[in-house]
Amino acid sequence: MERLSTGIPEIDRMLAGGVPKGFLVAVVGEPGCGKTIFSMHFISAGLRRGEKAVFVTTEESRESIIRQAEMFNLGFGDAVKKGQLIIIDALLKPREDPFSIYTLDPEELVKKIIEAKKRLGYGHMRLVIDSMSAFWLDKPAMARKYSYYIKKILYQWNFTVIATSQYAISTSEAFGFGIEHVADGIIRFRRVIKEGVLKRYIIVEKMRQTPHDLYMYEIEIRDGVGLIVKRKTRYRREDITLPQSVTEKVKEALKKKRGEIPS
């Protein structure tokens, strides 16, 4: 099986060589834990090999993504100028912008991604969608349906996809995890405050056809470098899957639903 480097050697090792070509991988976690930076590394690794790529941003502007990538020397600015990378902006750019999305609709997203691929040329490409959560903000129960639709269509267009998604607690259940149900792999990021210091972690929860590492690792986002894997933690995959705060909210919501605690 051909594997694609994530651009971070330690994470490639965790994945037994990298992300399997043609997979859709869900990169999930809370805001601010490293999902976007990881996604940028994945695109940059392809650009350095002369590949072309598409990056969809739904929560930041195109300009912001380019500036962040330049902070870590990932080469997005030059790649855009050379026609090697197209960044699709979903923050309501002017209508004369050919690669913007004007409504957060899965069909429009897929249409625009295919337009970008035709502009760049045929053949395999890397694709990042950051993030999928924006497409079901007002209808979280549709997350799985939308995720399946996007995967089904894009699979036919020869992409390897990184799709990020954030945690969301809505009504009495946990929503926003639709992408995980259809993904070929799940890489989870999390963050905690320890002794007044922000700590970030990564763990590979699933990767089909891959004897992946089962341990959680502490990571750091370093200016001028990007995402760095620092050390293995004492936690294993089966010890922690969701942040404790999210787990407690889910438990409390379920108890309320069963009438065990007052609303």
Ligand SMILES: Nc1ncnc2c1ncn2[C@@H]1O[C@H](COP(=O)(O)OP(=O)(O)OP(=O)(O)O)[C@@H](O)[C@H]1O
Second form
Amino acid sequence: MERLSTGIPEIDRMLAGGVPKGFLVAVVGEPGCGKTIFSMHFISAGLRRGEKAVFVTTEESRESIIRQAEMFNLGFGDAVKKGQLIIIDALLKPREDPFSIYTLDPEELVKKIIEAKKRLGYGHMRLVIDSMSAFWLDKPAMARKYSYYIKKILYQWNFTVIATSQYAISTSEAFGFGIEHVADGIIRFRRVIKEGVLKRYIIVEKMRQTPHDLYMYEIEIRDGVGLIVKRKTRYRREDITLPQSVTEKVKEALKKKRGEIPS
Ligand SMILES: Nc1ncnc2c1ncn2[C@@H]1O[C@H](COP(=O)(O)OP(=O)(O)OP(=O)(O)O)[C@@H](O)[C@H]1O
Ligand SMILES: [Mg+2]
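If the one shown is the form predicted on its own, what is the structure of the form predicted in complex with the ligand?
Shown next: the complete complex, the earlier chain at its head.
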């Protein structure tokens, strides 16, 4: 099986070599915990090998993405200029920009991604959708259906996909749930304030066909460098999964919601 480097050696090791080619991996977590920066490393690892790539941004403008990536020397500015990377902007929607999305509609998203792919050329490509949950913010009951649709189409177009998803389980809105079941893998970011200091963590929760690491690792976002893995914690996957009773309650709430909103 061919695996793609994430651009972060320690995370590649956690994934038994990297992300399996052709997979759709969900990168989930709270705001500011490193999802976008991780996705940038993944794209940059492809660019370094001369690959072409597509990055969809819904939370920040194209310019903001380029600036952030440049802080870590990930080569986004250059790649865009050379026509090696297309950043699809779903936020600022500049007029006459061929790679902007005007509505957060999954069909429009897929159409635009395919247009970008045709522009860049054929063959395998890395794709980031940051964030995927933006496409069903106003209709969370559609999350699973949309995720399935996007995965199915993109699979035919020879992409390996990182799709980010923010969610707040505490609100029981469960934005991320659609993508988690459909995704081939789940990488979860977490953040905690310990003794007055913000700490960030990463754990691989799911990766099909992969004997992945089950431990949680502390990470750091370092200026000029980017995301680095600092140390292994003593926590394992089962220590941080929700208790059964909570999971059941969330499932119930979701079912109710599905019933209320006809698809
Ligand atoms: N140059 C830098 N040096 C150090 N840390 C930085 C630098 N740039 C950004 N950061 C850190 O990275 C964080 C943003 O990370 P990132 O954008 O990946 O979060 P995210 O998980 O995508 O959040 P959201 O869900 O809100 O999009 C900032 O809040 C900041 O703490
Ligand atoms: Mg982000």
